[in-house]
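This document starts with one chain, in the form predicted alone, laid out as structure tokens.
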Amino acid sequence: AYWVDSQQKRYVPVKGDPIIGIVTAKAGDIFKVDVGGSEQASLSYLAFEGATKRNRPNVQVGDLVYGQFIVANKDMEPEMVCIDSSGRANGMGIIGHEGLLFKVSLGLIRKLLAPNCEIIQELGQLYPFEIVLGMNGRIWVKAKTVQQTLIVANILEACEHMTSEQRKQALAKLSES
């Protein structure tokens, strides 16, 4: 598959895309989720691992959820789930309350999700951190301290406009301090 790498700002939902959404409303059995597209996505309470009519997931308005689209086309409301095709969470679900959510360009997300991306490996040598990358341009990151979390986020945002040499120099400066 090929795609044109442009600096598009608005995310267009694509079936199967891993995304980070923000729960904006609870309506009966459905959560409404802001995914950064032109309309909100729906998320059923049954779309979580282990969820049943009796055992509902504890999802609140304002929660961050990591999931994927099962319906994404221009004629229908996007629908997301937090389970894979075999009903397992597989890393999806509610994202922890600590940590930092920020937006980057869709081009940078593609770069960070590339299999041989050095940026995240290099950052991991600086500080241990957790990261969730959404194809909708959202990144959630959490390191040991708030300061380390902010440093990791700032480097991720800045690396879009850095050469790998500039990035290595910036990381080297940080590791000295």
The other form holds:
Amino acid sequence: AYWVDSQQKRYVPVKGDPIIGIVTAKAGDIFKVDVGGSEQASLSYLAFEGATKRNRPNVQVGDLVYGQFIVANKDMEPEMVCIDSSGRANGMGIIGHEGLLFKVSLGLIRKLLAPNCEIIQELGQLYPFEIVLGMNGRIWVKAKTVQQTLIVANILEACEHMTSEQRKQALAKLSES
Amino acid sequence: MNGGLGCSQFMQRGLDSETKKQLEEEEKKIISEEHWYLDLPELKEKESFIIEERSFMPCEDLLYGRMSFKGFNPEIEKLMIQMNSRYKKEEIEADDKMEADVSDEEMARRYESLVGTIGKKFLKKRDRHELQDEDEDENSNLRPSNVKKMFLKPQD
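Since the one above is the form predicted alone, can you give the form predicted together with the partner chain too?
Time for the whole complex; same chain goes first.
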């Protein structure tokens, strides 16, 4: 297989990509979600685990959702869902109200999601925290305190232009304090 | 057989089948002459070996995007193992360091008795009787080996 690796910040929706979206509007049966692309994606209220017409998911404007695209081409508005093909959530759906959302370049996301990513492994030994990475360049982090959350976020943002040595130095300083 | 009056099929009910056939053929001829066609040799569509894939996920074997560390969110940590194992199934199969549930010795013991029990199945009736007598001789007590739990009649 061959692929073209490029540095870009602008995300283009691709079918099957898991992404973090921000709900911007409720329009009857669907939600409008900002995914960082040229168009907003639509998310049906039935596309959540255990959702029925009577049992609607509790999604408000401004909520963060983690889902994947089922339709994404240049001719149509992208559509996303928060369940997989068998109807299970598998971690997708509304992301909690706490935590911090920030943007990084797409190349960094791919680096962080690579099978043996040192950055993620080293950070994981620092503090307990949870993280969601969207292929659209968005990362959501939540740690026990606001300070820890900000530290994790800053390190990830700085990883774009830090060498691995600089990063290890920074982490060593942090684990000392 | 007037061709002029009996041109359209729709208006005719009582036409003979022959005239109907003739009319149909004439209509077909007219259509085929007006029909335009390309006077080119047949072009075969070449089989394309290029598959276009727009996502990076399969290219670089990316992991599942939701992660938790140091037990912050135990459900997510369970999910991490589950989702990543789906991608790494091939690796696990190649890994021969599987912990055995049963030790090798136990397996050998089980197989020993298994061979015996299945071997009995293929013995002839006489041989089977001999085997049973052997059991009684070894132990003075009648060792009830493999007694089926059946309804026991109460002794009077």
